[in-house]
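To begin, one chain is listed below as structure tokens, in the form predicted on its own.
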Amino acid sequence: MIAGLFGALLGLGGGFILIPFFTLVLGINIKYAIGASLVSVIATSSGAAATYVKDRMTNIRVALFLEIGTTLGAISGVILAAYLEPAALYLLFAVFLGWSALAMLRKKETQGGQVIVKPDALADRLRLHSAYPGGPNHEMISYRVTHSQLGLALMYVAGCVSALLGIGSGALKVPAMDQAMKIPIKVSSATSNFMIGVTAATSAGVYFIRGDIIPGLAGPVALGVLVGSRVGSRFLTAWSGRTVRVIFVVTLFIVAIQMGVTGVRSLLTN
């Protein structure tokens, strides 16, 4: 339930809580922990996405556009998992996530008016620009999407990393939308929640065929995460963008440290 709450609030999926708990506390094999984590991501997305769409927080056009990259990346990640050594990847993305957290911390959240961004012909053609209820009185704030092609490329990387390392791809999706595409943090989190279920389902199908998803473990996980995600989705609407950003940055640092420790441990083991 805790993983679902934070996963829905931040658009991460909850794997950053579940995988360390399963492996370090319960002593579950990492491949089964990743399988259960992917199921939890699907449950988080299912529990929170409907609320965010109803509240007009999710940018569905952006989600469907970027899902092309994440789905292709997830398929590539599953294929590459059999050939790549994950230790170096853990260390690489630990550094990347730490840098992303610092960049997000420096960015100021606007409460009114549009942020001036570089014109993007593809975003104009696909009508990716939108508005969300983000003001003090929940009035609609317009925003424009930029660097859509860069965002699509980053989503491919996010999907690939999600399948390779078993982390919620939201840890890369939200910074990509927030930093590269200049989408407000609350919209980025909500849109990430909409997307992560599809990405996880792509990977989870392969893990299920391999026998790496144990129903007796994944079932209770999905139930608890579903309940927690329903609660977490209410916080995003009520809290300010600055509050969500600070919580996300702290969480991102925790995930970066966790990935770095895992990478060093894997190198020492090998």
Second form
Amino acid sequence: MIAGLFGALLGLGGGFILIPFFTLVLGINIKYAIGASLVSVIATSSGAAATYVKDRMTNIRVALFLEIGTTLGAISGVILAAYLEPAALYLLFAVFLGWSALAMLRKKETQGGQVIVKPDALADRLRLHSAYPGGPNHEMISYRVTHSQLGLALMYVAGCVSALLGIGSGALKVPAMDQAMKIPIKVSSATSNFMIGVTAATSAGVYFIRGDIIPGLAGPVALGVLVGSRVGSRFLTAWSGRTVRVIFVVTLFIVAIQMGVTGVRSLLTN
Amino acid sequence: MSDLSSQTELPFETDRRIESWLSFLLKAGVNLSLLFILSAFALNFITRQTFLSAPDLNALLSGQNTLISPPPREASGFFHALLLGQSPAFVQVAILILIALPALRLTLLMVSFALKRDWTYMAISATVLLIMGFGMVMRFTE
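Next up, the form predicted in complex with the partner chain in place of the form predicted on its own?
Let us now look at the entire complex, which starts with that chain.
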């Protein structure tokens, strides 16, 4: 339930909570832990998206456009897994996430009024600009999307890293949308949440067919996450952008530390 | 109130119908999945079943990578378990619904954009769906 709550609120998968809990606390084999975690990602994604899409928090055009990058990245990640050293990648992304967290912390939230961003011909052509209920009384605030090509490239990297390391799907997507594409934090979070279901469903399908999704483990997880994501999605709409940002940054630091520790451990064992 | 002078350019009004279909699909899928999970818990309570046998629970908690009675992988075994009212099979249906939802929502978006004659987004939705299918086939044949 906690994983679903955080997942829905922050646009993350919730794997950063579930996988360490299953493997370190309960001593469950990693493949079953990943199987259950993938179910939690899809449940969070669809559970919260039903609310976010209705509330106009999700930008479906941005999501669809960026999903080209994440899905292609995921395929590349599977191919690259045979050639890359995961320890170095863990450390690299621990540093990258730490830096993203700092950059996100420094960014100021704008209340009302459009943020002036660099014109982007592709974003204009694809009509990525939109509006969301971000005002103090949930009135619609319009926003413009920029650096769409850079965003697509970053999503490719995010998809690649998710497939290589098994975590970090939302942790990379939200900063990419927030920092590079200048999309408001609440929209970035809701849109990331919407997107993570696609790549997770691809992996979950494979885990399901292989028999690595154990109903006894995934069932209670799905139930908790579906309930948690409903609660979390209410918070995102109600809370201010600043609050969501602070919670996200703290979580990002935790994920960065987790990745750093895993990286150091893999280096020491090799 | 913020500047909405460029409202005609923004898709958030024109996409409203698509968004309501999408929201309906996701809500229906999630609720159906929830129904199956809750039915599985109810079955456990009424028929005194458990999701995992005691030896399998021990195997799982001791970090083993194989179970004595893993979930059925063939369709026939799965349907048989469902007809017998075995609670793990009900959870599997719920999980299958959740796994299918992202592909279903991409299909819905593809059709919706086609109906709106928005060929660019129809093509983008179809591309993502194709890559997703390709990714699944590729990972399965790994």
